[in-house]
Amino acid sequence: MEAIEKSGIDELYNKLKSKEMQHLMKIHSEIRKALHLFFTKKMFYEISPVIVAPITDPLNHPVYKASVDYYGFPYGLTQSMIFHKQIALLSYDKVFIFSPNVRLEPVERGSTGRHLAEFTQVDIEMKDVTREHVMDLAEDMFIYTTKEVSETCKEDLEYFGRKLQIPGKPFRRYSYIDEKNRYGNDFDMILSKKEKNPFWIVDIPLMEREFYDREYENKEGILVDMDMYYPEGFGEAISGGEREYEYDKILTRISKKGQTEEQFKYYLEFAKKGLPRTAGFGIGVERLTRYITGFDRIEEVVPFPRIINKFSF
């Protein structure tokens, strides 16, 4: 162990020296500072991440859980800020955070290059707007951040032999069953390897996604949701919808996914007294990074990663 450990130290000492992670690390800085930008012009609200939390996205697969016990109080890690953000809409109209979350992913996950055990997520969440509203937004949100970041680090780009495709609007729309039965499980991958541009799958089934998502009303098992994907194979971008917000239909949504009230007790009782209808989406900042300079995985774009089974400092 000591000797991995070691190990380990001795590549980060070498990468963080490197001219490599100084192009990636102003590139990283200047997709930060392009996003506040965006959403600051668009009179958002930036609030305070979460941390920990006597509740938590739960998700929809497994991880392991990450607790403590403070002075007997039961806190998990953020996951993500999906209940906090919709229930900060009670003061706010529209919000963002710079979200650190931590998913502590199964080992499979290290393999696909897309997935770390803690990131940055760019949580948005309007009150009142339906999903065209927040995938206009976001489509408008990655012109602007490419858009600028091509103006402001030219030079890193080169460095990389990256040259960015600024889309045109709207992105190509896919129905998530469609596809699934034309491609198989795999769809959405085939579809980012193939496509040049970034697009959207819409209407994803009620159990392939968590219980907060809202179902239409004339479409029983389908929700108003959508992911985008980035083209060149580089996978999921963004995820979001509109969200339940009526107290029974949120506790039949629970019970469907083999859920409890209990687990969400603490959010139950927010909504029992009255939520807002919002919409919004999260966008993991690492991945956008990977996507911009065009690395094949995504440990390699991040100063400090916490690598699925691998030892990080």
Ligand code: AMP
Contents of the next structure:
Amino acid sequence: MEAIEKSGIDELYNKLKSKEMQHLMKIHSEIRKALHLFFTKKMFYEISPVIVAPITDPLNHPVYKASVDYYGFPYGLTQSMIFHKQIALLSYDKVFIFSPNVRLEPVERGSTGRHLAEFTQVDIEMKDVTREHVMDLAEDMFIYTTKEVSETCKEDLEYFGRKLQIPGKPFRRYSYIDEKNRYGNDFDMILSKKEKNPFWIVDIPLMEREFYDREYENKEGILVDMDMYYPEGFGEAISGGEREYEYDKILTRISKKGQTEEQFKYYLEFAKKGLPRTAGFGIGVERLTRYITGFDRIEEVVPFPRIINKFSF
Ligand code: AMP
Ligand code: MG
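Counterpart to the form predicted on its own, namely the form predicted together with this ligand:
Okay, now the whole complex, with that chain kicking things off.
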């Protein structure tokens, strides 16, 4: 282990001193600035991230448990702020968070080039809007950010030989079920490699997602949700959707996923009192930086990546 640590530190030292990292840090910083400006101009309020809490996003895939001893109570490290952002809309109708998420991903995910064990998600949620509304907003956000960064980081992008295409609206939509039938399990990455512009995959089956995305009233087992994908094989960019907000429906969905009310008891207390009807999405900023700079692997684009199953200073 000591040898691994030593080689990790040498590698990081050289990486931080490189011209490449100077350009990357500027681009990453301009991306964050553009995202921040976009949402504040749209009259979103920014709220502080919650880092530890008694409940967090259960996710739809297994991760190792990350917890802290909070004055004798086992609290989880935030995997996403889904529950907190939904509840925050009791106060104001548009919120965003630059939310640090810790997800101790399975070791196999170390090879995707898209996964870190800690990343920042710009997590947004709005009250009384539909999926259509948040998809339109996400497209505007993507166009605004890529335009801004193309202008403010012209030379930095040239250094990496990257010329960004600014897509037109609306982005193309694919149905989850149709494309899975056509291409099989890897359909999303097949589409991501084929496409030249960002695109959506919509209407995801219930068992493929967490319990909190809303089910269509007239299409059983299908959710009013979506993922946005980058082109050129960069894979998933955004996940989002409308949310379940009615207490009984939430209970049914928890049970369909084979989860227990006990797991979500604090959230259910809020749901019982009445949750706002909301929709929203989250976009990972390291993945966006990777796409904008065109790097092979997500861990290359930030100074201090938490690399899956590897010593990370
Ligand atoms: P999710 O709702 O789980 O899809 O997460 C929202 C967004 O966060 C994803 O669309 C990605 O952009 C980003 N994301 C999720 N997991 C990771 C990870 N392990 N490393 C980096 N970014 C991630
Ligand atoms: Mg996702």
